[in-house]
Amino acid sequence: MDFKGASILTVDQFDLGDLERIFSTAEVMEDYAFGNKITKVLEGAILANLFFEPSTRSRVSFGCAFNRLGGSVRDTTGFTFSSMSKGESIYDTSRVISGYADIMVVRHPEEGSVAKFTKSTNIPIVNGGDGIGEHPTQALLDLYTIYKETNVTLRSLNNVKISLIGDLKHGRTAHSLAKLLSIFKNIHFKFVSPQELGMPDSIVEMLRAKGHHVQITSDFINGIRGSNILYITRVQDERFPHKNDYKKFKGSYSLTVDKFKKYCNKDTKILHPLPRDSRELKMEIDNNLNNHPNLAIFRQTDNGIPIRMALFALIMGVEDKIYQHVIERSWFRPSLKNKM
């Protein structure tokens, strides 16, 4: 794809010449990302960072991204402190925001709202969650951590056998993950969760349609075996319309330290988009694992800036002049210590 000024809605956009791209792209930025090195190569420019919903890692993530590229960033938290309050549309938000910014970030309960801010703007958008559709740059950010941590080539990724576990009816970064890893060839997908929460019958028929092998089961134990990747999701409460609907199913789910011994291989990838819940019986991941290394989870989350500031300085069409506008960083920053 043609990546300068256009929006990110969806993964359907890439094919694996466009992960390369984004991915080499990624690598260059890992010393600016962690702060080892530091570019001015957006100053000036400004980011609209618009989330509706609640978000931690997102949120921040994609502001430090842009920050460490030179660029300022402006936020807008949650309905109540936005115009949507007072009855403003998605259209004349839109339109307003790129007045002042040169890119915007938007995160929506809607699936498929993300979409409509383009209708109104002539600036790029990249979705950051909309509903329970999709969250592009979580998926990306996942793929590239499993290239990382696999250590082959991207395209050596055909026949990977992965598990999604968790709520997959509602869990959009499963979502995702699935479609992208579908421009693959022969991946095996083990699909693991309450029949009430599988993954929703299109993304399995077009994973079947595309030559992948596709096993549903509500079996945890089954699901963990002889996989490559497992990717563990929260079930999701804020999806469900009535509160107690979800409690069923807490801790349904739960990775332990002796379940990983048992029936796991030893070479098996613990990934999580997160958050994850550490409450006491609830938890998918639990803390017994925290320091094990093959939980990547945190390794993970940290992959996410060089894989939104890649994006960024790929639409904003700057990628080959991050060199022309590095300084010297003058303030300590300690290394970070068993990064797990």
Contents of the next structure:
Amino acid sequence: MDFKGASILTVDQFDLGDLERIFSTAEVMEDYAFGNKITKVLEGAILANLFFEPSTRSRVSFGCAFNRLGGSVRDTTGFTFSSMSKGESIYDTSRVISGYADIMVVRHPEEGSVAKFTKSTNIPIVNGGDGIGEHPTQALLDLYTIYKETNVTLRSLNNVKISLIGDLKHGRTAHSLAKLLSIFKNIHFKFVSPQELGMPDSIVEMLRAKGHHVQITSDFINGIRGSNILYITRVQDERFPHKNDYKKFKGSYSLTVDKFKKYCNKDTKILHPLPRDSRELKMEIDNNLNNHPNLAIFRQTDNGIPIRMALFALIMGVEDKIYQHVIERSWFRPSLKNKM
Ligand code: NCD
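Now that we've seen the form predicted on its own, could you pull up the form predicted in complex with N-carbamoyl-L-aspartate?
Below is the entire complex, every chain and molecule, led by the chain shown above.
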């Protein structure tokens, strides 16, 4: 695809060549992402970071990624504090903000809504999550994590065995990741969820039509056995039409140290888009696994910065100009914890 000036709305936009381009750019970004080097290549550019749904890591990491490239960020958080709560349309909001900023990241509770932001503007829009629809940049950083954790070249990611676990019906990160992995060949998917929270049929059918193996199970042990990657997700409380209905599913799939040792391979990596529910009895990943080297969840969140920097650099057309704008770092920063 032509990244320059493009909006990123769905993973369907990418092919293998695009992924190689994003990942090789992300690798260049790593030094800048963690403050070892400083570039000012986006100095003067402004990102409007519009989050109409709760977020911690996506909102902050989009903002930090833009800042790490030298750009400035303006945030809004929550629906109630925006003019949409006064009845303003997506059309108007998008046009207004594009008069202020050079690029927008948008998270919105309705599926398909972020695409509507492109109708009244020419500035690029990046989908930061549209309801139960998609979360394309999360899928990119998830895939980048799988690629780095499995230590293979991107082209040899074929044949990976991955279990996607939890609320696969409402989980947009699971939707985007499954679709993104469909670019490769012969992927072994296990979709592990209570029957009511299964992966949408359209995605299952698409994967089968492309020749991937898809196994669907509600049995957790059967679901985690033999996979290279466990991708655990949260029960999406906020997306249930009847409040409280979600409660019966909370804690139904909890990965403990014992289960991990007994049923998983030595090199199985544990991923989660986060936030994970760490309340007792509802836990998705036992806290005793926190220092386990196969728990990749914090390396995964760290990867959000170089990946989002890479996308911004490609969209703003500066991926080859990073080095021309490097300045010396004058401040101290300790090394990261859990970066095993
Ligand atoms: C996810 C999201 O918002 O879709 N979080 C994220 O962006 N990393 C997952 C979730 O909320 O469960």
